[in-house]
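Only one chain is given next, in structure tokens, and it is the form predicted on its own.
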Amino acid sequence: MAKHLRLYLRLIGVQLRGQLQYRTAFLMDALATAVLTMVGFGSLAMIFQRFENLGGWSLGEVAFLFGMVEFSFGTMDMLFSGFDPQHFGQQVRRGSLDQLLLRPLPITLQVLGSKFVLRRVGRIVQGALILLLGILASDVGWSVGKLLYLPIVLMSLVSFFGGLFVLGATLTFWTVESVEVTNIFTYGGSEMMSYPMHIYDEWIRRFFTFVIPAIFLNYYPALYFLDKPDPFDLPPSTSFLAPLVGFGTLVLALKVWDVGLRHYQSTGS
């Protein structure tokens, strides 16, 4: 384990090395990055001038919810690069997986390695900054418990995300046009899951739970940090199923990428 990772941080450290030989490049990047984020939420902090709340819930409220999952979605972002299902697709079309193949190193830890993209750090620190200032705005009464389950929490967020990338990824292996299917569940998951789950119709929040299992792992989390009653009478312990969802999705991704790359065929070129 302890090799693995001087290795990872090898492959991390060289991508580190070349994105910030232009500084001003990366900076502008980042910086765009993060101005999309706070455009959004920009724009959502608009509505509320109109109406009050969003389904009971306040400005504060809804900026905990989208503040957990722009930080958690754009730390995956970066570290979950190489599994973009766009990037890691086109390597398969071109043969340059097999070259990872032929090298004597953990083919999932080469792919993981092999792209970083450290610009996504302007979406974190926005993320970042939007939570707190959900955690402020909503009064948040903290304990032990909570202090504690919110890194969980967000760890968890990132793992989800991070095993959507995992199987969209390794769908490419028997086909070329997955990438847009998978970026509903990625980028339109995480967009989804800034909001209230309450609000949307019965069949998506079915979906949701039972074929995608989102809602457990921001909004009834949320629930719990905000003192919040549950529209949907579900046990207490549900608000605690985050890091089993979170880290039960990345785990089935990867025995599915192990299966991927055991069926996997060469392009030949």
Partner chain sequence: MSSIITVSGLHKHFSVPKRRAGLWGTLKALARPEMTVVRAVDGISFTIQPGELVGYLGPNGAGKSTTLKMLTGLLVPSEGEVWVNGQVPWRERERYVASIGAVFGQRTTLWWDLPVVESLELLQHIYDIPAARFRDNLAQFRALLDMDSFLDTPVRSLSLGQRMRADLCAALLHDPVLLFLDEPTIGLDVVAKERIRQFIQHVNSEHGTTVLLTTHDLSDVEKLCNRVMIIDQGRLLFGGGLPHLMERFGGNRELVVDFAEEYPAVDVEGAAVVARDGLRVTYQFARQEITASALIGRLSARYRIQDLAVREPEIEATIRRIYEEKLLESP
Given for the second form:
Amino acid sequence: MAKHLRLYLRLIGVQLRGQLQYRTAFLMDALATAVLTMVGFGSLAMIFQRFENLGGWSLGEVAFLFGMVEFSFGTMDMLFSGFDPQHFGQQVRRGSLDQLLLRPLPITLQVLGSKFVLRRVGRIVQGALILLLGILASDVGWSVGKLLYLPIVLMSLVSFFGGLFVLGATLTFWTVESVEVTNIFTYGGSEMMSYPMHIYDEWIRRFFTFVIPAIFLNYYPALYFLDKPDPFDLPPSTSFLAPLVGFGTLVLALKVWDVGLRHYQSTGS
Amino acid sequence: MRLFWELSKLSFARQLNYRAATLAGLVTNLFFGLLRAAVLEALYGSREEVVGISLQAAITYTGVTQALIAFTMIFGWYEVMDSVYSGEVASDLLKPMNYFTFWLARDVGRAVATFLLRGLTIMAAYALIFPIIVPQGAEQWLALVVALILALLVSFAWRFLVNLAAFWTPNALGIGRFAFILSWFLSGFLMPLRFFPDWFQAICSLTPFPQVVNTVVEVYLGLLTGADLLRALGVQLLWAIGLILASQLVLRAGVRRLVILGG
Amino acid sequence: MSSIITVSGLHKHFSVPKRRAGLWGTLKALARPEMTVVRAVDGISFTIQPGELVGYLGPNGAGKSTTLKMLTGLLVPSEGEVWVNGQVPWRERERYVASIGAVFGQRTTLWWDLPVVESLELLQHIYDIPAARFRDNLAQFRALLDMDSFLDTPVRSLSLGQRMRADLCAALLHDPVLLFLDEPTIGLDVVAKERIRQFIQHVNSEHGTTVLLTTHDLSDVEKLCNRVMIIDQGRLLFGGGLPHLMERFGGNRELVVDFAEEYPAVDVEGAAVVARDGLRVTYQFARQEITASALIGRLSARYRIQDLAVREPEIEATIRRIYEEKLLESP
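Having seen the form predicted on its own, I'd like the form predicted together with the partner chain now, please.
Starting with the chain above, the whole complex follows.
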């Protein structure tokens, strides 16, 4: 295990050095990624004075949710770049996956180590800033429980998004055309999760509760942190399902991934 | 002119072939449209109108902007850069046609195809889901057509200009990414510009970007009438002419540079 | 059981969806795909002994790569058994691949942006190679493959030949008992090919590494392999030594003679004149009827000869004949 961790860090280290070789390009990319996040939230913030609230949530409260999701998605996007369905699909078609299969290391570790996009740091920092802004502006009544739970929720979100990436990558074993649809769940899903879930139509909310259990990772934890009442009257403990759902999604996705890998080894395409 | 027409037809036909991509693009655009509509609905709450825009108009706005994404390539376009970096540019410059016109011809074909395949489809889907606003009367329809054409010209000239950076630097991709995020932000794509504070609207109006999205939306929603409408179209036209002239000048300098470097 | 590779009754069948024309066809194919079965490998059996250097030959799409993928554990067969070095390749993948080396000609296992030497060092950690052995092996291979000039160059800037050398080195650092090569000389110039062949030969004879290589290039086979297997349409057509193959299917040899002076008639029994160009005459003769030395003896007894050369029938032509005429049935 320790050996695997060391190897993973080595593989990542190689990526980092490669990316820092082109310093200007790296800085520009990181900045562009950051600006992209800021622009989205910035327009919402600028027009907020005309509206006062978004479905009953103040700007600070929305910032809290928005920052949480952006920060986690950015972190995931950096750590799980190897599983990015678009990238992974290309790797499969180019036969790079075969090269990984020829090495005596767990394949998951190698895919994780095969790409690490440092420029996502831009998005992570922006997400963290917006989260901080949300915390400051919405006066969260901090308690020990909340302090301990916040990092857990963030990690759960990272795992959850990671699980979606892994599932998307797995689909490309069957069809490359799946990538664009997968993007709706990953990029679309994270965008959707940046806003309070009660603003969506019931069918969308149901979908992101029962099919993709996103609501337990962003909305319910946020209700707990912000001390807001639950419009759907679920038990208060629902706010604490995040780790179970988040890590569960990742574990489940990795199981499906194994099935996909077996399929790949029986078809080779 | 014949060559222009042929090039347009070719790129139109090619666009029709990307069936899977078109379908996926449609679904994505629609999904994000619904999402943005939900956000606006939540912002409106019980209000009926904000700065002259009704909730119905706001929702229609999300549909129109989503429909414009593919038509004016709001998220960016890097084809000229690619051809400069791949070296294709050399043979394209030898064609008996202005390099700008050559790309414009292809872009027109592409735009018309995506307008039909994606623009109209998204609006149709919207009409099924929401009680959207539809332009009334021949005058407004005509104005809309003019605004769409001018929006395409402004957007194309701007995209072309950004792409010309490739003649000077190997990092044009990074520049392009910034330029397109900027135009995206200031065009009124994210939220109707009228919602923004005055100072921000003032900044936007100094740039060509509102001409690509916001003006089209306002014409579509009937927010502009009479003299205001004519003035808006006039401003669009001026930006189009200005940007086309600018890209011709920059192109000439770029070609000169390329020739010197190439030997 | 002394063979290092035992393959018996190996099959690999793929189901490929039939493509249909038009949008409607695409939709129908999505809903209820019609499948065609492609028998890429269709019942192959062979064994390879430790230390052999075997060439695996066949036209495009014959099933060479599919076989190799099954031997390296990348693919699981539809039917049949494979034992390599006492293991089944696709079970316990990690343990198995640690014992083999493989180079798939078109792809590199090295890191694109890294200098070659850093890629190799990374592999040292991945394969857990003891430092001393890594140093020794690297020193030896870099000398043999003449890698000094590009050891610090990023892989993306290497020429194809340099990249292949680096990949060969990478595949052998962990002292595998077996080396699988898929088209190791494809796309290289003559000099580069020669260097790689010499290296493969060296590894085979000095380290006792068993080598199985697929190739299009018959001179690879000619110069390297003590045994060749020919595959077409998923079936083995021939397995044996190259001389044996040429003897059975080689057809006629040729003798090219440059005479020292002009002769009105240059006939000789046992051979036929097939071309005459000034002083140069080309004879054709069958190996079953007369040996080359007997023929030369007869000619030099009668004429003054300036120079001569024996031309073997081209293996390429021979093998093409085998494919085309299906001269062989599966053993």
